[in-house]
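Read the single chain below, which is given as structure tokens and is the form predicted alone.
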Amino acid sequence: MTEAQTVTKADWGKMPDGKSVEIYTLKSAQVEARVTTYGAHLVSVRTADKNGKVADIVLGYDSLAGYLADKSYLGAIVGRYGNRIAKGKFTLEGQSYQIPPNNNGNALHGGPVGFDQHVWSAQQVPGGVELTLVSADGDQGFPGTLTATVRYTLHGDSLRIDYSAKTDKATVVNLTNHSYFNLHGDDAGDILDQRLTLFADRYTPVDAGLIPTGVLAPVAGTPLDFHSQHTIGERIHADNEQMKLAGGYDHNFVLNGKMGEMHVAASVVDPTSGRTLTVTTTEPGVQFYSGNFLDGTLTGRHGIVYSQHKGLCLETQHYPDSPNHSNFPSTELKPGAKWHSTTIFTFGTE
């Protein structure tokens, strides 16, 4: 770690329980991120546009007092299975499990009471921060009891999280990361005029209730082709029966790369700033929304009402509803196995 790449910790406040929670600020000499160990949510990625100017560029909340009282997932670590499972629903090794469902009737990120609403223990690495959650057996009705870590890692202009996990029975995992990108800055406009490049010619449409339907579809001649760099707004309200039931974009792409290895999933630019963003994982797939439910009722740092599209997902992943599809790569894991996923936030300017 170079002397200009520091990380700090601070108290950060009380749960309702008395439990405290602890925020970690990482700084180089281009980004600063901030962490907390409350859902091991990213609070903060500080970086600047063409002309030096330094903004927000994730969408967060000044205080604990936001993080406990939000329900879009800002900046969180979801789990234990991020993303949607048809019905809370699946069948492993014979056994049936039952999810409790919180999505208009199915199971999304993790249940009613997900990782995204634990403290997380944590202990300082060179140039980030290592966060650990066990999750019981049977908590929220998975099976087996799984140890997460998740790490956060400054280097230069990448912010580097790396997953993993195991556990002591048979069970599924799916862990992303859920915040909302700004490439304005937090504090201006929406991302419907941020150019966008998805490295995937297949996705996963969906049925009414945003399940997949099994099909592994070509995006090629519909609104979902990023192939080539397209602003997010440019075809948001086509007459598209995708578009229309996700209300935008809330699809998961099939990325072109190899599972388990690097290879780019996503590069978003934007024109006024000059702000860019890369995104590169190890997972086989990556959900882009464009913020289709934001409504206005949430208020972000500065005073800031986060209304629709005013902030962008990237959440690289496991399909969703895989453990209901045996088309889709597995999400199981066994005892004796380890889990681990890559995926790298590289920040920059044009």
Contents of the next structure:
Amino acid sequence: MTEAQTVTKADWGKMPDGKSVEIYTLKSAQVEARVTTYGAHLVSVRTADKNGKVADIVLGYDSLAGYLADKSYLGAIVGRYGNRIAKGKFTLEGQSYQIPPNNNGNALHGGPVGFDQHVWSAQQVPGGVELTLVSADGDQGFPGTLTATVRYTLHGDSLRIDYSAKTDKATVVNLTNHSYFNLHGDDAGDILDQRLTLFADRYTPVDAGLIPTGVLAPVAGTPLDFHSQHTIGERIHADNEQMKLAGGYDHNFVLNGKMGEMHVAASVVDPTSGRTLTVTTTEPGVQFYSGNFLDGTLTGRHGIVYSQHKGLCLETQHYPDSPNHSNFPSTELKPGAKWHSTTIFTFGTE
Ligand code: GLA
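Coords for the form predicted together with alpha-D-galactopyranose, given the form predicted alone:
Expanding to the full complex; the earlier chain stays at the top.
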């Protein structure tokens, strides 16, 4: 490692069943990030703005109690299958599987008790922490014992997340991080004036349940075209069917970069604080979600109310409902194979 970086660990309370939860603090000259073993949540990311003022730029809670009550996946690792599976149903190797629906009749983020609600085992690694969860065969209806590993490491101005998984029976996997970023800092305004670029020519249009129709449609000429920088608020209320169905942005973008190789997915600039975020990934898609369902009923860190558009998610992933779309990159994992993906969040100022 090129710069002095520290990793420290502390107790972070107990689960209702008495199981201990820990929190790891990763520190470099530019970034302080905190990760808890409960749901492998990214709890906090503190960076300086262009004037040196430090703030938290992800939404989160002060304590474990907040995460235990959370319904919005703030900073969570979602799995075994992040995003939606239509009606919770899919077929694999001639067998049908049913995940209990938990979102308008569809399965969302791994079903009712996803990976965000488990205590992961953890070990310190150079520059970070590696978390492991073993999900039993049949957990939430998914086949196969899945061993998932998520490694968060800090490298100067970049937070890297490496995901891997293996199984003992054919299954489906789609792991991602569900952080809500707000480059103003969590105590100052919403994300509508922040400027987004997405490296995507196409997206996967959805139906009323936010399930992809299967079409890969061009973004050109729609409010989903972020080839050049646009503020998030500029076209969010546009007279466009897709925007109305989702109540804003909540769509999977088909990234132009090559799956399996690192490519830039997105960048965000906050003209006020000067903070920037760049998202680089090996994944073929990114779900851009503009915090449409945050409705002010959620109170986060320091008593801050999370109203609509308080944060934005850039969830690098395979496309939603891939198990039911043979034209989408496959999310199937077979025994003996290893599933891998890497996403890097780079923080800066301009
Ligand atoms: C994902 C989904 C959204 C919403 C959030 C959680 O990002 O795409 O529709 O369900 O999770 O609130």
